[in-house]
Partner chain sequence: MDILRMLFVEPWPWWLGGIAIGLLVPLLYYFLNTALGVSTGYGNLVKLFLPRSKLKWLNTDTYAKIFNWRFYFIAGMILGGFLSARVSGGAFLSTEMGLFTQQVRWPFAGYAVWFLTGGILLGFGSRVAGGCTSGHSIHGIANLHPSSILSTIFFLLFGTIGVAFIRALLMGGVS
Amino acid sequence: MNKNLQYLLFGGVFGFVLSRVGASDYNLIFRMFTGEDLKLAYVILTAILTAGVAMAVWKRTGMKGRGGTDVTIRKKPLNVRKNILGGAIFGLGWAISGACPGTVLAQVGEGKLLGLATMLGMILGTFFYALVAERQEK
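Is it possible to get the structure of the chain by itself, in the form predicted on its own?
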């Protein structure tokens, strides 16, 4: 099967699952952030744990990544100030918009017009971040 078709199929299934668990529902996201309903937080925690275990098993069994490369899990350098600032901006944007990069695509797929505005904001934010990061490297 064509790789692009595989990615499209996986993305469609992933978006469907996000929609079914309520990850694209602004009210459920709001209730998660206010602590009223932690269902979505448990879904996120389950996904993180599942991915972590799968990556560890993948690496330990010697499976190869895309293109036949070895699977490596490298620690990234910790920059506390930037991590806290980035996390705060991400969390604030998520709380205000009711979407993160994965769920915004599910919202758009569900026909939620505010999802389009959020997606445009994410694209513009990424563009401006790239401009700032490029200037800092020079």
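Structure of the form predicted in complex with its partner chain (previous: the form predicted on its own):
Lone chain follows.
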């Protein structure tokens, strides 16, 4: 199958599942942060656990991709200052919008106009980052 089509399919499943489980529901995000309804916290924990166990078992059994191809795990570099600063900014954005970069896409697909506002904001925020990165390099 064409690779781009495979990515479209994987994205489709991801967006569908996020929407079905309620991750694109403002109230569930809000109530996770107030502690009133921890459904989405359980979803995230189960996802981490499932992925973690699957990857650990796979590593022990040789870890080859389809057709025996090599698999390389991408590791994000630790940068304490940036991880903390970016994490804090992201957290506030998560609280304000009730969405994260993935769930907002499901919201847009569901037809939520304010989700579209969040998505446009994300594009703008990414552009601002490009501007700041340009200044820092000079």
